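Only one chain is included here, represented as structure tokens and corresponding to the form predicted alone.
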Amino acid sequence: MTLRFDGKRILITGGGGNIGTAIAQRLAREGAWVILTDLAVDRIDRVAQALRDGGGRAWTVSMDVTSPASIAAALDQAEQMTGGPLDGLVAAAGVLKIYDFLDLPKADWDFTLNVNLTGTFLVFQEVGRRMVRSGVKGHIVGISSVSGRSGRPNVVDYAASKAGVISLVRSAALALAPHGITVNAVCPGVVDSDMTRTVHSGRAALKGITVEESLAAMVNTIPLGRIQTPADVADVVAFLLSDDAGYMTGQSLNVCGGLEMD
């Protein structure tokens, strides 16, 4: 495989999640100095472990998206360890909850927009100033969803939340153009992941049937015929913090076998 990151500094916030760690994992294997961020600390040890095991270079921090002193100590160490400046960065953290539209608790609401969008507009801000006083032009990507692009009455908060990371990256990236920087974004669909257990999980007690029949029916209206895998995401991801891509920025990517095509 080709080392299209061999020595450059990318972090990922939410380095526990699934999608996470298949992204450590595709970035470790093309020579990236991989740093994973999260509040769970002792699942994000696990994975850069893993990755130190299998030759790559890996590093652990705790952080809170939420908190801007939080981001900003967590880059300061981050720098430090690595000995520089990041040259990447992919805001995969994030928060599902299930409830009907009605039912929605403001408190959720608050919750689910303060993770999703509000922590991805203070990681992007704080990663940005540092790129453009370090003058590294660098690459960043955030983890939307197809969610955002059409409503969804069962996970109003998370949808909208999605929707507000699309707009943030054409924000974003036409306010770091001038400095060289890229801004995108990668839309998953139906990926196998705990967040997907969990979104069915709630389905299906709604609707009163099986989690696996609430997922199967929402794999029959998958074009391509199957549930997507972290590594599907993880693919794109790389190719967005590339030099490939570097002549795209402002773009959110749907990755999910064609369920959406907008």
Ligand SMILES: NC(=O)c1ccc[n+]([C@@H]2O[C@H](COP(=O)([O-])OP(=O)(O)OC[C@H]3O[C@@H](n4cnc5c(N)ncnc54)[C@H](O)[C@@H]3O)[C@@H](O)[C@H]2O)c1
The other form holds:
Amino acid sequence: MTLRFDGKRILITGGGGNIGTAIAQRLAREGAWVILTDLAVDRIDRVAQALRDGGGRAWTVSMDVTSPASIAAALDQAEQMTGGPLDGLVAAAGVLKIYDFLDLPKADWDFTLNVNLTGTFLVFQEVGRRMVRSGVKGHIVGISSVSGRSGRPNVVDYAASKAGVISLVRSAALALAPHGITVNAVCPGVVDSDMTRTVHSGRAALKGITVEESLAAMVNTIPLGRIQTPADVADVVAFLLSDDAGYMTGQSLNVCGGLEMD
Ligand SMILES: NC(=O)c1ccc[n+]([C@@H]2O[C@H](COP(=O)([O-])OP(=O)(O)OC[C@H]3O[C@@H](n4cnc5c(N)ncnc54)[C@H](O)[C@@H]3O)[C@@H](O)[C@H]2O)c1
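Take the protein just shown as the form predicted alone and give its structure as the form predicted together with this ligand.
Okay, now the whole complex, with that chain kicking things off.
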């Protein structure tokens, strides 16, 4: 059987995180040449080593998605290490902090918007430029969230940044469509991850309950009746990176067990 991503160069930002790692594992299993990038180089080094130990092709490069110079240097290095231009990008770097709307400091608002929205824009733009220059009809995928679909009083900055990613995906898709490049996103729901534990430790503290109680109450509201795994997200990201999704662009798909339907 032909592997879907055989020899395709796909770069992941936030590759050391729970979701970025699952995406890297999924893509490597399907033959992709994976370039993991993150601020946390020790984490991506461990993930890449495990992929190589399993017979995959994987490289690591340090990248700060908020810095155009860091992005350009990392992409130069990625092209040099793998011997060619990128075929795909997954922008998974992200941050989240918990504050009530009335207490959210401007500095934290700025920080979240800078990493989650501006960082996604900067990486989309530089990868888009390089795909256009090299004539690659590539696939670009962002990670939004169901938080970007409605209001979130305790993660106001995060929800705004993720709504921004949905808008950015639409604009980038229109700009890059004439070059045959697709741009889409996924909106995960409640993923079994460190980030979700952060959300629920904040919520639990506000409500005077335990983290486990807060998580269980949330899982009760998920129509499919279970928490989402990082692999559930990776499955749909892989689809959007593949030619199976070649006629889709500008879309943000809810991948959330039915939690959000708009
Ligand atoms: N975990 C969830 O429940 C959930 C739900 C919906 C959406 N998401 C989104 O999915 C993406 C991945 O989430 P995760 O759960 O893997 O989070 P995570 O915290 O495990 O991973 C995020 C990664 O981004 C990296 N990062 C942070 N700032 C960076 C920067 N300036 N430059 C480069 N890398 C940076 C971190 O070092 C970390 O490795 C995020 O965009 C997140 O907002 C997560």
